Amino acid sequence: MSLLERLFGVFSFLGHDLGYAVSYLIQAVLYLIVIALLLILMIYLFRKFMARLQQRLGPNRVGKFGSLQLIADAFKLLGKESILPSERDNFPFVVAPMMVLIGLMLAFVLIPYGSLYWIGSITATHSAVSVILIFALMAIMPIGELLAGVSSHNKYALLGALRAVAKDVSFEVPMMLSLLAVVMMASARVSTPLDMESLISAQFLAYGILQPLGIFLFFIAMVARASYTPFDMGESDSELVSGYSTEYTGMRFAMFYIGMFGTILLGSTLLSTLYLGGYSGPFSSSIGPIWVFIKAIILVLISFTVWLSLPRIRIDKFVNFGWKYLLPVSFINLILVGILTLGLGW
């Protein structure tokens, strides 16, 4: 039983085709609402966590414990004028923030979350190549950032976009090699190693324990992919104003801002799925999504600690770190995983 089947049970009186169409639509709306709420909670958690580390209160005036501050900020952004630069390339300028947000939302849909009590499985969709699809959707987001920088006709925005491209290339190659190591190990135990659910079922022991180098590589690449300190090359405000988002205001700027926090949550959820067993855990047949959430939140807090404690890295050292250090380590990890998988039968 799944959430979709539960919904169809309610709307079955509409007939097979129409009933499933309505059920799919309601399920999609529910997913969008839940993801949007999680992203709002992410920003609130970051503000409170940052305040605690810096020995101050953080949001505490609007609502209980400042819980309504983000609602006030959202209305503020909605009320702001959306200023469009006169020299812009209109279509890519307008589409760029939408691409970032759409790629993020669709990637969340493909992650398996397990079953939740009587509702059953809440995984939205399933594919035998869901790993490839998720990273393909994630690849849409840098395209939006590049379009934003180029279409703005602003030198700061263009330089930020070029830095973002250099960052993505430098760190996504080690990320893909660490992912390949996970797929290699899973292929010895399941027939569809590119399926996220198969990757979870193949983890007789969490891959984070079997592949300590792999989880380290993926975490560093995830931090770089999310573009926050110390890897915020594309938006470094002390040098480039706001990088590729310099010319954006109002809700268009909010899309980029939400996209950054969403990338942190998405990367943490992927890391927990690929290396920490995802929805596996005690009583996972009934509280799978809770395990995914707990593991992801722990990783999110670790990410926030990195964000708030490390200084920005100079651009040349940043790129060299990806090519000269992480890439060789990712090949070493791949070789070690090959020995474990083929040589020892793990």
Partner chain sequence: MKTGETGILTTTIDKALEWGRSNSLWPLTFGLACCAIEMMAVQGSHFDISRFGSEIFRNSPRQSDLMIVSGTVTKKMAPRLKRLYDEMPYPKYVIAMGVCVIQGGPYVKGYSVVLGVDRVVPVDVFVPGCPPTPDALTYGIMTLQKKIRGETDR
The other form holds:
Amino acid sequence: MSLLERLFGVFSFLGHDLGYAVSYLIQAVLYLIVIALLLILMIYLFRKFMARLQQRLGPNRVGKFGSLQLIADAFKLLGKESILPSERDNFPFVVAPMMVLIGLMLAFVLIPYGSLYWIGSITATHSAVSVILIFALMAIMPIGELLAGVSSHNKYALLGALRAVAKDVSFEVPMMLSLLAVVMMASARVSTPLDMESLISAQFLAYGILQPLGIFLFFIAMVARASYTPFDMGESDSELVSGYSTEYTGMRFAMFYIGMFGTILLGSTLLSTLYLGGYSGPFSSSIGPIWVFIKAIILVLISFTVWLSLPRIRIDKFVNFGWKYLLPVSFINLILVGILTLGLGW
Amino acid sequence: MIGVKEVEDPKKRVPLIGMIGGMATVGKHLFEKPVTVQYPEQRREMPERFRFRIFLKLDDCVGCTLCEQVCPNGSIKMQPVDRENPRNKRKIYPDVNFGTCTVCRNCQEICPTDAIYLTNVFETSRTRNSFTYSPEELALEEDKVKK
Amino acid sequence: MVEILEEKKGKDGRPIFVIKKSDLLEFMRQKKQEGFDHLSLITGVDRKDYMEVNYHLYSFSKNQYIVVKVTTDNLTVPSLISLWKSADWEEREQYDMLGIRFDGHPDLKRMFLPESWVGHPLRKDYDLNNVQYINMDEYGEDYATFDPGDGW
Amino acid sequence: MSNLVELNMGPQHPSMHGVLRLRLKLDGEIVREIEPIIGYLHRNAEKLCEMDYFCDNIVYFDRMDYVGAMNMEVGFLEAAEKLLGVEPPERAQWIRVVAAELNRIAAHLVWMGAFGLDLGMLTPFFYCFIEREKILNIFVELSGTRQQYNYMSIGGVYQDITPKIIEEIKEFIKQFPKKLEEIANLFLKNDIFLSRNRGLGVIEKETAISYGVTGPILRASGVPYDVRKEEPYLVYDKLNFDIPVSQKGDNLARFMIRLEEIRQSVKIVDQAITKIPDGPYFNPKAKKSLMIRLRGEGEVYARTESSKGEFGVYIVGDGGVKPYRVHVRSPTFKNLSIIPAVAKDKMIADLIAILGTFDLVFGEIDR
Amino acid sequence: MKTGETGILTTTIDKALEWGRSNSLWPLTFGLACCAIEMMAVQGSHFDISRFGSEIFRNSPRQSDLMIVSGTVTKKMAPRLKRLYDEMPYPKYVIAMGVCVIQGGPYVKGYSVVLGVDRVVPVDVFVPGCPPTPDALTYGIMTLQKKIRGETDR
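Starting from the form predicted on its own shown above, please give the structure in the form predicted together with the partner chain.
Entire complex below, previous chain first.
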């Protein structure tokens, strides 16, 4: 029994077609709410975590332990004036933040979360090529960033967008190659290795242990995709004011802000699925989604620590690093995995 | 003995190890106690020399105008106040403009009778730009100002 | 040959050489060859009827400190920018504050205040009651407005 | 080239350490031309000094290098006391040394944290400020305020140092080096930090001297020039410490020099705190109501080593109760003038890093 | 609530917005002079302004709600300050920190200092002191919060 089937059980009086349509819609809304709540929780967690790392307390005035802080932020951002700079390119300027958010939300839907034993499977959609789809959806986000930077007619924003794109180009290929290694290893055991669920079922041992290089590469790529500090050239808080989002106000800025945190959550969820066994969990898969998020949150906290303690790499050095070190290493990873898979029959 | 010491650059070491060590150092602070003093509820212990706002003892003021002279930017102006004080024949007392007062303490230092003095009351922010305190307001007891 | 008009000791024990304005560049070149490689400070002093310019030189190798003093009636002094690069900003500052013009300075413009500011503030006859304020044009450049009234 | 992008960085920009405006000509990411425009914090301190009594001038000097105000006070009083002929007693001189060196540590800590922020390191900033806060607490006990102390006055210091404060300083000195190493390791063991600073922004010795650069930046370029060594003021000649010097001249060298200076300052405070002699802390010649009647004539130049470099004060007196002309040789003003030469043809990120190592404080540059 | 006609819904929304605004004041990273260091100290661990939800110092004026004018505003800086203020989206608040921006402070006799930033931009809360201690600034921010919620009379 999956969540969708249960919903259809409620709405089956509407007939097959309409019933499924309504159930899908409700499921989508539920997903949106849950993901939004998760993101709010993430940002709250980040602020508390950052505060504790810096021997501070963090927000603690609104609600118990400041738990309503993000709600207050949301209210404030909703009530903010939305400034559209007079020299903008109207359409891309308005669309760019939405692209970031839409790409993010859609990618979340495709991830298999496993099943909770009292609800059933809560995986939203199932696709035979979900791996490719997810990464295709994630690729929408940098386009949004580029559009934002170019369309706001601000020099800082332009420079930030160019940096962001240069950064994206240099880590995408290693990320894809490390993903290829995962798919390769899975293809020896399952027939549909491009499906996320079969990728999990193929992991007799977490791939993170079998592919230490791969998980390392993917972690770097994940942090870079989320543009966290060693790789936040696009934002460059101290150099380019606020990078590509310099001219954005209110909710539009909030979309970028959420996108930044959402990407790291998405990346960690992906990493936990691809390399750490996802919902199959160490002991029992009956609380699959909880396993996924425990793993994801640990990874998120690690990436927060990375964010807070490392300085920013210069963009040319990162491009250098990407092509001169990450790429060869990912090839080595691929070869090693090939040897493991074909030679040893793992 | 003042010598000259050549400083050396940090040695080159294996990449990544140091970075992970740095992250561990940062992560270690997660388990340390926060140093925050939650201001409105808890107050830091103010050392006794801490000074912020000027107060005046009307009875001690002799109207010598030294504080007015020594104030670097004219925050202190002498005002006539109708008040019986045998020591203050001219009946002038200082008023202080906290909109310019730099808390330099020269007035306290120079006052021959210690009539003008600074205290540790610091909650003086206002929503309007009027910070000139008359001698009577300056003479208010500290507790009254603190609320 | 450079003629030293007067050599005296300041209150802080540093030797002061008073020289003629026309000899300044020559004298400084000599001193630089003698090892005074650090031009520490250029100070103009408004003596009401004439302007005095003090140059503070220091030698890293000899650990000596000297002061060179010239006076000028017509507000011009030769520029030292050919000897020390640090003279650039120092001279611009003195020009800004006192209106001393340094002959041979390639880019003598105001340092702190906008170009259209009226008067040189550190002169003794500068009238503080004349309030000027600064505006910004659309290109981000400053211009001063003279306001005899209230102003800022 | 006509396809250069002109970019105005500042006066409000997160990494300008105040109100510096840089007019950049960019070729993509690379900075081709830099023109610093200053004066956004020109507060006419020199003019105001002429309008006030000698004892009041300290107020303006406090606000010059606002992160190292004690050093500014020392610098001004070195000059003013010579001009007025008031000698501070022995005890006051030792107290001044302790205060100045503690403030040097605080100033360098602010710089270190801000430099980390420039490079994108968020957390070291907080650790630096935690340590700085401890120093400021000592200063509050000593002088009464946190930042603009007005603690030293002509002829001594306003308030005596008490045994309690001495104990606190000792306690601070005891725990500080460990913390410092911890913070320093966050920087120095970090490959990204090193790669962004090693060999970058090299200032040659000759260039540095020609531009009149002093302080840590000059010492990083290989000139062991420190006023405390060349012309000891106060009681520095009775103390045992080293002047750090490096031959590299790059960003990393400047970082290392400042780090070593903090260590040396700790050493100085450690020595000086035990050596404070008994006696008066104030010269009675300048006490109380006399302090606005001090007159000075002649001209005096005194240089001291502030946390940024050689800080010189030039005072001309005409025999009145107010100085006739005060001119300040501000170290960062000179240091900043070398920026166009150093950061040319570097990337924007490098420009920010180089600016970060210069430790700019605009109260002092614009005065 | 300015007019008597607003309904319960609008009042509730107003209240919610006020609550949100007052508890989430994101300051602009805008350091001018001495007070900027104390502003940084407020951000620092001992005082921790993030407790009030103001921890995110945004660099871009477009994303900040609160401008803490920390330090002397010179006449040369005033037009820039005005421009920055104009760039901020409504609702925006200004705290004048330190006596320099209140009435000129130590530089009141000089020629190049704006005698009070309220001549350039509207100011909500004045925090005197030279510089105000971080506690005093925290008190100022609390005053502003009260002002946003319409509770203060100071």
